[in-house]
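We begin with a single chain expressed as structure tokens, specifically the form predicted alone.
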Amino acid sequence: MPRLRPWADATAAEMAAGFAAAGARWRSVLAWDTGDLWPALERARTTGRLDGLVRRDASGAMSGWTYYVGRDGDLLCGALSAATPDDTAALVDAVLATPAAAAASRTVVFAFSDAPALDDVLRARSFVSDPYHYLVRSLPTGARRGNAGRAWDVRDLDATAELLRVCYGAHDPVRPFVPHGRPSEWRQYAGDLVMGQGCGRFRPTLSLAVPGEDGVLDAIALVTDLGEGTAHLAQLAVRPSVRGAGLGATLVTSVEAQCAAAGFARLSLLVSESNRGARRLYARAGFSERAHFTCAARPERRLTSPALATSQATGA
């Protein structure tokens, strides 16, 4: 009989094989080197600092795995690997049955996953979905630099957090990050982008800031390095009061030129399905979809429709 167990019970060899398969998929599909991630997950798994589950088939072989973590009242599921739709459903149901899920205000799945029937499984369990599109553009050689702002500086961190708060709005029940829109959450999010490695290594010399009046920022473009010749536009935000004059497009052009000059072969980014203005901007800039990330949330009270209108960080 198939069964579920805490992932702490899995052997190091089993998890190494699962992590290697996931890492190979990130590299081949996304051109994203996640080599530093998997050893960190393994350390967290073996020391009990990160909870997870494994699914075993009738022969005892591992047929799926997932991990989850509580943060800011949410239960976040950051990966889900499964061999069959039954494995997918069993893993999702097992996460939802944990005490951590019962105590959370919502459960969020944000993952680059090819688990069979994952979207259908989540929909059947009252999750509201807003997928993120992974877009890529090959960088031309000799690109002309746009006239946009100055280099981003760590002293811009607080102003960046405030700009993101203004651009994204407050509470969004589906947004995988900053669920409540509090200033402290935006400060933590901005700090994670520029000091952590969850979205690649931050490259301040390739990132841009456009100063406004009284010490505020009108726009920012934050760039990270994913390895494999891929630069990543981790955040592009334009203050609503200055949209419509082409500043977002100029920032994209400037970032492309700087990344090409630094030797990168391509520029990637993630944009939510609901962010129609940003999607139009990136389509005009020549980005095309390479893959998508599942993004779905199940709030404490079931939603009749997602409140997504506030997630428009950029505009055409």
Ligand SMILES: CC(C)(COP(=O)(O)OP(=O)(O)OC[C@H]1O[C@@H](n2cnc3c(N)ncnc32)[C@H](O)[C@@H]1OP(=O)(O)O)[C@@H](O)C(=O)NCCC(=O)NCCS
Contents of the next structure:
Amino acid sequence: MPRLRPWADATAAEMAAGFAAAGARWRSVLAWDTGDLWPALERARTTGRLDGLVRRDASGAMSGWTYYVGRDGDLLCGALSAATPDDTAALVDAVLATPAAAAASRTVVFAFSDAPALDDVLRARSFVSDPYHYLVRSLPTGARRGNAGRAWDVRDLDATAELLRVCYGAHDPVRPFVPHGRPSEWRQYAGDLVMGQGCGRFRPTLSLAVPGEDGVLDAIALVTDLGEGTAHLAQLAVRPSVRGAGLGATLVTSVEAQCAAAGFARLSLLVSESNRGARRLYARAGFSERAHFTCAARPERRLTSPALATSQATGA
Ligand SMILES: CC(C)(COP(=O)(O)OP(=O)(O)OC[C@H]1O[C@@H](n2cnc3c(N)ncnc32)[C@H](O)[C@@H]1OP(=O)(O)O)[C@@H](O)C(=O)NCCC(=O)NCCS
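For comparison with the form predicted alone, would you give the structure of this protein in the form predicted in complex with the ligand?
Let us now look at the entire complex, which starts with that chain.
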């Protein structure tokens, strides 16, 4: 009989094989080197700092795994690997049955995953989906430096978080990060992006900031290095009051020129299905789709406050 166990019970060799298969997929499909990520995950697994599950087939061999983490009231599932649709469904159901899911106000799956039938499994369990397109554009060799903004500086961190808050709005039920749009969540998000490695290594000298009046930023383009010759446009944001004048497109052109001059072969980015304006901008700039990331969320039944209960009941 197939069975599910906490991933703490798996051997290091089993997990190493699972991580190596996932890493090979990221490299070949996305041209994204996640080599630093898997040892960090393994340390978090073996020290009990990160929960996960493994599924075994009838012979006892590992046929799938996933991990999940609580954050800002969400339960976030960050990867899911499975051999069959049954493995996918069993792992999703097991995550939803954890005490961590029962304590969360929302469960979110955000993962590059080719787990069989993942999107169908999530839909059947009332998840609302807004997939992210992974777009790539080859960069010309010998491009010249662009002309928008100035290099991003670490002193721009607070202004960047504030600009992202203004640009993305307060709350989005499917957004995989910053669930409530609080200023503290945006600061954490911006800090993770420039100091963490979840989305590649941040490259301040390839990133751009466009100062506005009174110390605010009007626009930013944040760039990371994914290895494998891939630069990644991790964020592009233009203040609503100066949109529609070509600043977003100019920032993309400038980032392309800088990344090409720095020796990168391609520029990639993630954009959600529902973000039609940004997708048009990227299509015109010559990006094309290479893969998609599953992004799906479902509110959990636990109501944390009368205000939330009211907003959930009214759909506000
Ligand atoms: C996406 C975003 C960065 C675009 O910024 P922008 O400065 O408005 O971009 P542009 O002006 O270059 O292009 C936007 C539109 O203005 C139009 N435009 C460009 N130059 C123009 C001009 N001189 N006059 C009028 N309109 C113009 C473009 O044709 C485009 O039209 P479209 O809506 O049909 O695509 C901005 O909307 C934003 O910050 N959104 C929220 C954050 C976000 O979603 N970021 C992307 C994450 S992947």
